[in-house]
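First, one chain by itself: the form predicted on its own, in structure tokens.
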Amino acid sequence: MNAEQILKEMTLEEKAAFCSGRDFWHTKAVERLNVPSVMMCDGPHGLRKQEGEGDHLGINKSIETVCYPTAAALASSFDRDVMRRLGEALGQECRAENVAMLLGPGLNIKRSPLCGRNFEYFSEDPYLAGEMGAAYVQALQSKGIAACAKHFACNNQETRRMSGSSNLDERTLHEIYLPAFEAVVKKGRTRSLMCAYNAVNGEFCAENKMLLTDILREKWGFDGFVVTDWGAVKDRAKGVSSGLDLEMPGGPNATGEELLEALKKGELAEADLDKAVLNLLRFVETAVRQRDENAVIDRDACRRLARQLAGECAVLMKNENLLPLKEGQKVAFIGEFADKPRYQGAGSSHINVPHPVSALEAAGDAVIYVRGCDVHSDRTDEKLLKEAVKTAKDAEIAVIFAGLPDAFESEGADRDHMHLPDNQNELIKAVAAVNPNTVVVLHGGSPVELPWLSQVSAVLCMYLGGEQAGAAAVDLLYGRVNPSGHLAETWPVRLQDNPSYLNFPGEDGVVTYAEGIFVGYRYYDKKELAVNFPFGHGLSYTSFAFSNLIVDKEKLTDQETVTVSVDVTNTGKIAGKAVIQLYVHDVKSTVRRPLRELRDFAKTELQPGETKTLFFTLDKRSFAYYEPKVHDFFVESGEFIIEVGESCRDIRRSVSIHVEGTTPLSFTIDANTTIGQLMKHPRGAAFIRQMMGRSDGPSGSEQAEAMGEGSEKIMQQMMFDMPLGSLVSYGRMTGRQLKDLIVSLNA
């Protein structure tokens, strides 16, 4: 089929109808023109293909397949190759099942640990989320299957998710909530993008021209198609005019009459409708061309991959020389999740797994098992507790499998606290009291408060690690796999410490992102707040040393790149994988900036004593912040510190460079523009220096000396805060001179 030729032959009625789905999972066919219907399915950590009645909440049954680790776990791998291997496997499965598009990845930022859908999202950091997402999209699409990045944009909670408005400033939008999508568009070349239910600053995403056209298509160069989240359409004609292409789920009642009526009234241009139809036709054309009727899938191989990936993603949070366990030790597995693991979340991404492997099954006769408590309740069962305590007391090692039950986190509902169920906390404290060698294995999609942290010797976080999470946990506990995961989000001590605490989930459907750019570690580090575990944290059974941090140039402009190299050595006795995190710190900025920001990362395997040199390339965006005055990313000239380490609070090496910004910060000047602001203007700074040089009165330093010690800084601040109009009030120029100056500087 030829998309452009078919568009010319379609009637208006066919075009209007084509912009809605046939049913829950298929596009409409145009039989007259031999345009077939193609299928899309939920993902992204497994294929949820429904062959009967469809739904978007995971209620009706789907085919039996493989469940991989969820995004919360995958991001903790800090490994682009993990995402590539997953994308290729899912792409091959989609080909075998004749699925044209897999919905995902989920790129929304973890603004609050309470978001019920956080298990589907990567990180609190936009760079990490974008890199992981882009690697996945590239791999999936290499198999001929379209990716659909979601949910665009600022869909960071489930409360009022279908009708609420996320209100935030321009800098926060571009610096925190859009970069992951930008990376997946520019680097991943995603073929589709799903717009969110919610509004951004009062304009619903499905009809938000700023998002769907101005930013997505014109600024980022997106050439795919935009589909709604299921049921997100509010005004179809306005949506198409703004850059929306496909309404889902559609169905037999979605005939396109609303669009036809809008065309008659002049509320919708036919050219905009044609754009939408052409985008969809190109998607179908590509899907048909890349279809492979002979594709097959080896699900046993997929299960082996799921186990490997779960091992790469798990994070060893704490280890007081207890792990790995030794073969032959008397080990007690305690907790229902050891027997019936929680390995995925509820909702549209729920995968139908025929047989998830539990830790108990994987360990076999090597361990003793007791239930400990009822995971479907938060009340303590005294009989189960006593049995667990007795068993733990008699064992050399007690391993408690704990975490959030299904009812605590799901699509469609946010949590209202960060606690584990009370009976689980009581179980852990009671066991740790009788056995100092207590390990806690955590399952769940988000951070929880850990009131017993100081009482246990080790904590292994599996997140929601897919159907093989139980087997992977045993691999990790016994050292058959060396832990290498690092946290993609901060684990705060308590919910009240989270920067969104006072503004989540908002009121009356409106949530204000009052914390601005200070999300996650950007906030905790700036505030110097104690946390349970910082962003990027992760332990290993070996150790790594960093040395020879070198930059290929110490001075550069923002139009150049700088290459950074660092040597990493395995200083332990066993092989392991090191995660190298590179952060950038702006030493002195005139705007508020985080203490440091992740700008690159790498993961590499090292044998004992082995050293590898890792290379990173930093460009303009690595040093920039988003400047609303120019509506773009902007580099202030000055000193920057490049840091490498194993977490945002475990910096091992640093080096200083000077970056010269080449783009002048031009903006409109008026009488209320301060002298400090004018110093950022390319010609304004020269004027201020000239004016201060011809002062007839005592100099600033002389005035400060007369006022006493330490006053020079105060005088400088007072001057920088003065509006230009004050120069007239203080007799430094006339009103006419000020007007002429403003006209000249704005020219």
Second form
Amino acid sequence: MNAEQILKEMTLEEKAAFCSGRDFWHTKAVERLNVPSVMMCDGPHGLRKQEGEGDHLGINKSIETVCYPTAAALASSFDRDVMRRLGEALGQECRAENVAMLLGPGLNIKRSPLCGRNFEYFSEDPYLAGEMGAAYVQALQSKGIAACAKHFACNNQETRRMSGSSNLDERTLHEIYLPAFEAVVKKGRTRSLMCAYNAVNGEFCAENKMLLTDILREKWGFDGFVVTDWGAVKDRAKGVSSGLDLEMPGGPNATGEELLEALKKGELAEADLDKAVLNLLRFVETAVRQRDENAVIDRDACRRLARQLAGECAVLMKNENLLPLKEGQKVAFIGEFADKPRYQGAGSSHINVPHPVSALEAAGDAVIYVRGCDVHSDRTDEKLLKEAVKTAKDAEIAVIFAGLPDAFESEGADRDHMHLPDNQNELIKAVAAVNPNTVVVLHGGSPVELPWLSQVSAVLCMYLGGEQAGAAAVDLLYGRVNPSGHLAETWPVRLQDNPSYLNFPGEDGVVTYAEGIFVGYRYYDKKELAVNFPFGHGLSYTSFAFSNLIVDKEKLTDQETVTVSVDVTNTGKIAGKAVIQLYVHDVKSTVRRPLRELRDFAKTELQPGETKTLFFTLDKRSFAYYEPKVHDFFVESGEFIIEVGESCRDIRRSVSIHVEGTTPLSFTIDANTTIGQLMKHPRGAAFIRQMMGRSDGPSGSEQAEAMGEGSEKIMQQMMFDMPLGSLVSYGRMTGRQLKDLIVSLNA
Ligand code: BGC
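Can you swap the form predicted on its own for the form predicted in complex with ligand BGC?
Time for the whole complex; same chain goes first.
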């Protein structure tokens, strides 16, 4: 099939109808022109292929298959290779199932721990989310299956998700909420993007020209197609003229009537409709070309992969010389999640798993088990609690499997607090009180408050680790796998510490991102707040040392790159994987900036005593912030510190470099421009210097001398904050002269 040729042969009616889906999961066929219908399915951590009745909420059945770790867990691997292995496996499965596109990855930033869908998202950090997403997209698409990055953009909560507006400033949008999408477009070359239900600053994403055309296509060069989130269309014609291509789910009544009507009225240009049709035809054309009738999938191999990945993703948060467990120790597994693990979230990503593996099943006879409490309730069952305490007392080690039950987090609803159910907290406290060797294994898609943290010896977080989470937990507890996950989000002490606390989930359908760029560790670090576990934190059964942090140049312009290298040594007694995080800190900036920002990372396996040298390349974006005055990323000249460490609060080595920005920050001067601002303008500075030179009043330093020590700074500040217009009031120039000056400086 040839997309361009088919477009020429399509009637207007065919084109208009083609831009809506046939049903829940298929595009429409154009039989007359041999354009087939192709299928898309939900992911992102498994294949949710529905052969019977379709739905987008996880209600009806889908095929039995493998559930991999969810995005919250995956990002904690800090490993692009984990994403590659997952993407390839999913791609192969889609091939075997004749599915042309998988609806993922989910890239939205974790603004608040309360977002019900956080388990489907990677991180609070845009760089990490973008890198993980791009690796997944590349791998999936290498198998001929289109990825569909979602939900574009600012869909960071479930409350009023289909009708609300996320309101934020330009810098925050570009610095925090867009870069992950930019990465999957530019680096991942995603063939599709799903626009979000919500509005951004009052304009719905499905008809947001700024997002769908100006940024996505014109700034980033996206050449794929945009599909709506299911049922996100408001104004069809406005959507198509703004850059929307496919409406889903559509159905038999979606004939494109509104588009034809708009064409007739001149509200939609035929050229815009053609663009949408061509984008879609190209998708179908590629899908047909890459179809492989003979592809097969080995689901047993996929299950083994799911277990390996879950082991790479889990985070050992705390360990006071207790783990790994030793064979032969008397271990009690306590808590229902040991028997029935919580390993995925509810909603459109829900995978139909025939047999999830529990920790109890994986551990077999090595452990004894008691239920401890009812995970579907908040209330303590005294009988179960008593039994748990007695069992814990008799055991050498008590391992409690705890976490958020299904009813606490799901697509479609946000949490309203950050607690575990009360009965679980009570169980943990009671067990820890009788057994000093208490381990907590946590399940859930998002951070929870940990009121018993100081009373337990170890905490292992599995997140929602996929169908093999139970087996992987046992691998990790017994040291058959050395933990290597690191947190992709901060675990605050309490919800009130979270930067979005006062503005989540908003009021009356409007949520204001008042915290701006200070999301996650960018906020906690700047405020120097104590947290339970910082971004990037993760322990291992071995230890790593960092040395020889070297830059290949100490001075560069923002048009050049700098190569950073660092040696990492395994200083422990067993093999393990180190995660090296590279942060950049701008020493002095005229705008507010976070203390440090993640700019690269790597994961590497090291044998005991082994050293490896790792290399990183930093470019303009590594040093830049988004400057609304130039509507672009901008580097302010000065000193930057490059830091490497094992978390944002465990920096091991740092080195300083000087970066020279090459973009002039032009701005318009008016009577309200201050002397200080003018000093940054080449001709403005010359004028000020000249004016100061012919000053006939007492000089700043004479006055300062009269005021006493330290006051020179105050005098200078006062002077710098004076607006240009005030020079007229102070008789330094006439109004006419001021006007001429402004015209000449702006020329
Ligand atoms: C979700 C999407 C999902 C779609 C199809 C929507 O409700 O927001 O993430 O891909 O349904 O199931």
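Just so we're clear, the structure is a prediction, and the values are computed from it rather than from any experiment. Positions refer to the first chain, counted from 1. Take the two forms, superpose them, and find the largest set of C-alpha atoms that agree within 1.5 Å; that set is the rigid core.
> For R732, is the C-alpha shift between the two forms 2 Å or more after core superposition?
The answer is yes; the displacement is at least 2 Å.
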